[in-house]
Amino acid sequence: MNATVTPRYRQVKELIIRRISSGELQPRDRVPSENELVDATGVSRMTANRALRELNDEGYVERIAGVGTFVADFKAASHVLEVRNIAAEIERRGHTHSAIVLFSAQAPGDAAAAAALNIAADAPLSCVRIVHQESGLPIQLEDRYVVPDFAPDFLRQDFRITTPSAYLSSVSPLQEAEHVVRAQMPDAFTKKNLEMSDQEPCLVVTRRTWAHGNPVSFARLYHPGSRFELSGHYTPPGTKTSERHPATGETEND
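Answer block, the chain by itself, in the form predicted on its own:
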């Protein structure tokens, strides 16, 4: 059986993505032009154009007519659906984030994780289980599964200091995210680690993220119902944004 050959345009894309992921190319740095890519890689002008065009469409770079192509400033991007770093959220509230790592190893994930990541049920994944605390009070139990090839050093990180979301975002810009939210009664393990009362429900956020066109991470995030809420604000295109009080929802014009 012949091995699958990666198309040349995709090879060029991966070359640039690797330079961005490694930090060689920083946000707002100039990316090689079509002519420079032709000279450096030997591909055709059409192939170089397609690679840059797709990188632009996927959010890795910004193409400015008559000026050049530049690495996108990912930190400045804002999306309706955000992949949030819980440590940063806690710090914005003026509180202290801490974490307890309960499990960290390479092992097969469960059936749902394998299906979400499009891998065989017995394929190894980088798995962590972490309790995130806000000023000493448990607020999130995180079960995280990561494709090893995407982040080979994932399990070498000290997740008491950095969160999995923050580290994965530093490895490579995430292209796409999917969130599913549901309420359920916790099992004994979750209830114990989140210090929940017997009749308290938990809010579960299931998160799947993509990079390089493939799903690379799957997580279940459990939260005590009495200590967590999800919020968001949406303004339709063309509508003037009002000044809104976070707690009451009242606007300056009310």
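Write the structure block of the form predicted in complex with the DNA for the protein whose form predicted on its own appears above.
If you are looking for partners or other molecules, they are not here, because only the chain is given.
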């Protein structure tokens, strides 16, 4: 471990990130300008510029020449995390999102959830099971487990309005995400709740998110194969994007 001093541009970056994570700086809020950072921290303007430029590249803030630097709003923030919100996706397609809460309680999760969250098998978790609908048609069955200490008020949310994913992002910026995508046949419960036809497979996304270096949430997301797809579009930095594809499903990056 070579514990050389942290570079000053990095110190400035972490200063800003802390203010965003703590909620002191909200989306759309103005971030100190380069000159203000020069005065406040004593670094040169080039160093302040590098800090803000990198935060911009990483999606934390948005910079407008001649105007200022601002905390990126939710849309941009979720881009950073590469974790999208099903409700936002549905609305982006011009449809209406609704949700039915099937289950909501503090209880031990199943073995896979406990293992994924690195806790004892009988430890209590905040568990919810929700069916998300796109214009009335079920499109996702969400089976989610959250470490209670991370979000003590989690179960008090109205998940018909706020999705678990959106609430968790608001509690703390997620630092890491892992997901696995599979195709499998639904069990009877899933098939019924997603109103799936016979011989229709599920697209299953298993997602785990981290905050402060620890896994804090585990989710299984079941989607009817005939009504859902994941799409992604990648362009290397510094390339002009070609014409956009007609997105027919949730965009799933990373």
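Just so you know, these numbers come straight off a predicted model, no measurement behind them. Numbering follows the first chain given and starts at 1. So that the term is clear: the rigid core is the largest set of C-alpha atoms that superpose within 1.5 Å between two forms.
Comparing the forms between the two forms on their rigid core, the Cα displacement of V67 reaches 2 Å or more. The Cα shift for T206 between the two forms, taken after rigid core superposition, is smaller than 2 angstroms.
In this overlay on the rigid core, M46 has a C-alpha that sits 2 Å or more away from its partner position between the two forms. Note on P27: its Cα is shifted 5.3 Å between the two forms, core used for superposition.
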